[in-house]
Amino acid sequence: MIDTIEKEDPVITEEEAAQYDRQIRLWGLDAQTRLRGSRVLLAGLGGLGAEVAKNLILAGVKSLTLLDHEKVSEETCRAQFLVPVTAQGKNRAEASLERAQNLNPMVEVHADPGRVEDKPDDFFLDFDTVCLTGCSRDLMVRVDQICSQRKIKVFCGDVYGYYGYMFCNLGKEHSYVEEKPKIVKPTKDSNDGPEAKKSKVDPNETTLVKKTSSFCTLKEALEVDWTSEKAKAGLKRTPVDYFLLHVLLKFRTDKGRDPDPQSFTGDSQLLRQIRDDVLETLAVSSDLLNDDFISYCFSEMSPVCAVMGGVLGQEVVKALSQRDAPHRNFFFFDGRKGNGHG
């Protein structure tokens, strides 16, 4: 179903209408209006997780909640431009507040300094869409569970240097709606221009259909068995960076932390060692990941943010406001080849 915009929802105002001017005109106003009626929940406040809350709040939705317990450090917050250069040692989610929120007035913007793993299961009830970065393996998959069963929509993202990734979860059946050109139809009187006597597709007319589309759990999206013949067979089309995601999630969960440019040389020796092993549990070859990543997956690089952030951002918009086909389910962006595919 596609949500109905409820009568008692305010309607968009004309400063709001201004404001969005240019964003209206690409998506309509009942997204527009379905936007600033959604409430997002945003983990992990490091150089992604400000791109994502930039855009968010750009678009307009109600309100956002920035989660995060993390403290300011020059590492972690190379590309974190909300967090000001004085706020070393503070609280991520706290310090990046004040500029979020002059991002736009019209957003309610919190700071949350808890951990995601502490939240009990009805915490996220809170919310319609759930978006986490910079989280463990077994947390994503947990709380992708918790929000598939009560329609929350989830997206996971993360940055490692040169490479990006997004998965979503939109759940068994998400609904949105698609323009189309329209067709017009010819009729007696004709109301569409005295020229338009037989039936046409009129370019500059459009129409909304409806569809829906169906989505899998991150658990299931990363327990493939590739020793079954129907993952064996569709491994061509699998990008390597999936299997490079598994990597770098396993360094995360071994290591309590992400590769870091300061332990650079033990790091990438224990990149190399875990590559190893995960290839070998998945059961593919270990060819298929050659050593080239290693150097270029390390902290957070702002222009691969800015690109992971653009494409996540849009498919939260997308989600929310129920407009357009959503991206399923994994994106992987490569920085070096200005490659992005799912």
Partner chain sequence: MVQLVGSLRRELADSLATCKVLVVGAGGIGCELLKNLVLTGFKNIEVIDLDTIDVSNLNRQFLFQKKHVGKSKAQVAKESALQFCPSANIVAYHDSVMNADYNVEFFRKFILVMNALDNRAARNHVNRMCLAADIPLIESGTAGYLGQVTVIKKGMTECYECQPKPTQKTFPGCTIRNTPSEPIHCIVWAKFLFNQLFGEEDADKDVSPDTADPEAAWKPEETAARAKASEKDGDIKRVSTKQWASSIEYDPIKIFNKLFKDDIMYLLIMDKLWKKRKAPTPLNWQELEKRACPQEEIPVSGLKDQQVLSVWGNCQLFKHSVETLRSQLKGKEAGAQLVWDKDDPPAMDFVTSAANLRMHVFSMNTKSRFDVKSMAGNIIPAIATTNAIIAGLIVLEGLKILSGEIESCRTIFLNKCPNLRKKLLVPCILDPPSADCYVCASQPEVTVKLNVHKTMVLSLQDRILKERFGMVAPDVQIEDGKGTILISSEEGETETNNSKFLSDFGIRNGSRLQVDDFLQDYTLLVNVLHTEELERDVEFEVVGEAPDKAPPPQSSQKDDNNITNGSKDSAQPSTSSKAPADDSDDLMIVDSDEEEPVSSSSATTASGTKRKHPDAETGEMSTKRPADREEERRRRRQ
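Can you swap the form predicted together with its partner chain for the form predicted on its own?
A lone chain is what you will see next.
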């Protein structure tokens, strides 16, 4: 039987209280203390991974492990601000370490140049949260299943050109508190008429409300039976980006990479073919996803990485601090329209 590591109760020092004063005022000491005791694994140090790393380090987690076996390329330098331009050919995690650590010396930042695919199951149990970027569908499903059995929070995300997505699994029962306007109840001895006896919202005061949410696994989220009546009824409310994600993950599985601008013509034809095959396999209309997406899903766009890194980083912070309502499983961003939806 594999045991997870034993955690010490985190304590906020005076120095940390000064460093995180603004955040403590925003979401409270308890939330910051939970963050300060959290160990996070981040796999994939591309453009999106760098944005997520920056946000988690500045938020003040206990430790962040950067895991990536890839080498720094010219494209990495364009999309990723943690690696110096002189680091081409070096490991991406190791090349990102110095700048990442300099963001916040109070956070323990580690670099692991290994392959996430080669890590044994018990490797992931040393963390409170695992965040996967640039990974294959099979790997994400595997890690999600390992972690969900041990109540470890899992996040997945990617950026494909103008498109980005995030998935989170916080378990069957995730507890959090949400700040709501305080409801002022009338006093029993009020004699000012019926209006005075109604409860009113006090805009100057808030109260914390305890809530819980339930999450499905990534496998369940991706393997919806679209022939069922329940799924058909929800099809109109399902973002088309969900089906686009299926196409892009299938491309990554088949080719071992993402669409490449240097192979634009061939990859465009392959994306079109995969789109047709995926929609047929899912038993949904072939008109659901037209050809427009093909020209806009190449490379990591830095502005999209910034948006998705902000969303993904904030969701990890909310989950670890148990403060505010999380996104329920998926969040999609379309940079062409400039909007996001879950």
